[in-house]
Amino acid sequence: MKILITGGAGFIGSHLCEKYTKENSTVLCLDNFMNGNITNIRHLTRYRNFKLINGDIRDFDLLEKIMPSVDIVFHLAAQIHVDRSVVEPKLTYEINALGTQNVLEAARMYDVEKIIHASTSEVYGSSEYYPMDEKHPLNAPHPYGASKIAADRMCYAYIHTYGMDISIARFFNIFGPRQKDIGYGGVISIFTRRVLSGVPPIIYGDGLQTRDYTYIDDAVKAYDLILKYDKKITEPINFGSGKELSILELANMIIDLCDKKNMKPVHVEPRPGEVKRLIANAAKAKKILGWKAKYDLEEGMRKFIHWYKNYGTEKNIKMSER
């Protein structure tokens, strides 16, 4: 197979990149860095297999020239923030609506066979029951959330106009090595790297929030459970835990797998526009390709301690490559 992976050199996308490299498909990582590092692809760049582009979904020259020997797509280039949404909605949705509408017609002229798209829990917005399927309302409170509902949009249109075979995963909160310490979904490696530098983690308004967390080796065994699915999936699929921890929780939780039980979080002013609850119904993702979450959230929270005290800076990266 030939691979195409966009936002190849984020937190998933990397992890996609090694796996498919290390299987001996084919890859092409497209990343234009605004999210992705390239200490998360380094390693992988003496595969001949591999192939590194420094582009942009918004250039559709790049990607006609990029299509045509192209056999999957997994789509996950974005600006993933929803902070930097409010501030930039429209190049927030010219990344994720307009830049997705690129990749999917550039793929349909080019008969490419498989598209798997990475959507999002941040399009329902708070629970209004829980918890939360596939036909949950789309409430997306923010910028961010509505462009990738229309991104989720564009693709339900191409799957139904054209009868292209696309795949809409909706995954809740993913977690993981390599993933950034900034924005909503980088929560906890921020509070991981601010409880190991010995400060305590910040929290927004009273913590009651709540969010379901994925581990990325169950997310990247979800990729991979669509790409093998023989048949079209016309419709989102959910991918979560489905149990529900408050971000109080989950603060507490690092300060004591990090042995800091002396410390506290510190509260301050909600932010505008944040999801109140979210927990995932992932059964049809079971019904129809045998998934679930492997990893509950503590074991998952141990490995990734594990790899931030020993890789998680750029001092230490080199070693995670080996």
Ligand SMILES: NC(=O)c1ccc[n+]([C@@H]2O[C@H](COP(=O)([O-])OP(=O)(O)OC[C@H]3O[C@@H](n4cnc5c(N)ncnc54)[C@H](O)[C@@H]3O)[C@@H](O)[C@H]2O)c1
The other form holds:
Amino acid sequence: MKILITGGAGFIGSHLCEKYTKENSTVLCLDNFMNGNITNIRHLTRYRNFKLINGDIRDFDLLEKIMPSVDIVFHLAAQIHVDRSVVEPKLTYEINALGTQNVLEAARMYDVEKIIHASTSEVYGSSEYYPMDEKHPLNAPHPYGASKIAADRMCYAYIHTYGMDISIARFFNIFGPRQKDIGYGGVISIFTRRVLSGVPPIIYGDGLQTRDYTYIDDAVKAYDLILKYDKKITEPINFGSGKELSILELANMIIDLCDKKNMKPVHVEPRPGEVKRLIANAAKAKKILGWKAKYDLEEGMRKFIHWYKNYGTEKNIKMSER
Ligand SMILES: NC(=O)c1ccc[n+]([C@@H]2O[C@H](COP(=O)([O-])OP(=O)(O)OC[C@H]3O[C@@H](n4cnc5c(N)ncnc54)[C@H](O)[C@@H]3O)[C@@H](O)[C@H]2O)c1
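Can you return the structure of this protein in the form predicted together with the named molecule rather than the form predicted on its own?
Then the entire complex follows, led off by the chain already shown.
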């Protein structure tokens, strides 16, 4: 099996590269290193069945060269940061929407067997009802979400127009080792880095905005179940724990788990367009694939903090103080 993983040097993509390289599939990792990191995949470069391609999904000629030998595509490459999408909406759209279109079209031209597209709960915007199932309106209020809606809907069009096997996996927040703790990193990584280095987490607004967190191993499991599922999944499918946690509760949990009991989060102005509540209804994933998040948040967080203490780099910690 030859698997192309776009965004393979990023947080989630690198875990997929690792799993399938170690299971002896031929893995092509395509990344332009806009947000990816060579340290996520360097250990895989000694495997003969792993190939790193430093390239861009906006480069259709490159995709045309790669795709003829590919059986499966895990499409994760994206500009993932909401804040950056507000500053650079065009770049975000070019990568997330038009880049996805490139991947789909190249896959169509060369009869790729199956594509798993990394969609996101951010397409929904703030909940109109809870928990959110796949029929929830797509109300993303920011350019990141809008560009991911375009990608999600283009996948849908390719499924229903060309009969392609494309799974639209709408993941709620994922966390775990290798998630960036600098710049626009994931909130759990950033809070952990700050708390461990003795500075309080920063919360935008009152901190009552909620999210639904899934540990990386559960997300990888979801990918694997989709890969092995022998029928087409023609409608989007949610993956989330079904439990909501406020940012304030999250900050306090990290403070506790890092043994910094006297620390208090700092509140600053709310961010424009920030989604207020996200909670998954993942009943469809359970029904179709038998998937259910196995890790509870505290267990996943303990594993993450343990990893971070051992492998979170000095450099990252120093950069965070700038
Ligand atoms: N992390 C989450 O909580 C989460 C939740 C839902 C969905 N997703 C989706 O999962 C995917 C992966 O997210 P992640 O958290 O691993 O992010 P990430 O930024 O770590 O990974 C994305 C990778 O794509 C690469 N990339 C960006 N633009 C590219 C381009 N034009 N060509 C080639 N590579 C490019 C980046 O360098 C990076 O390595 C994204 O599509 C994201 O929308 C993530």
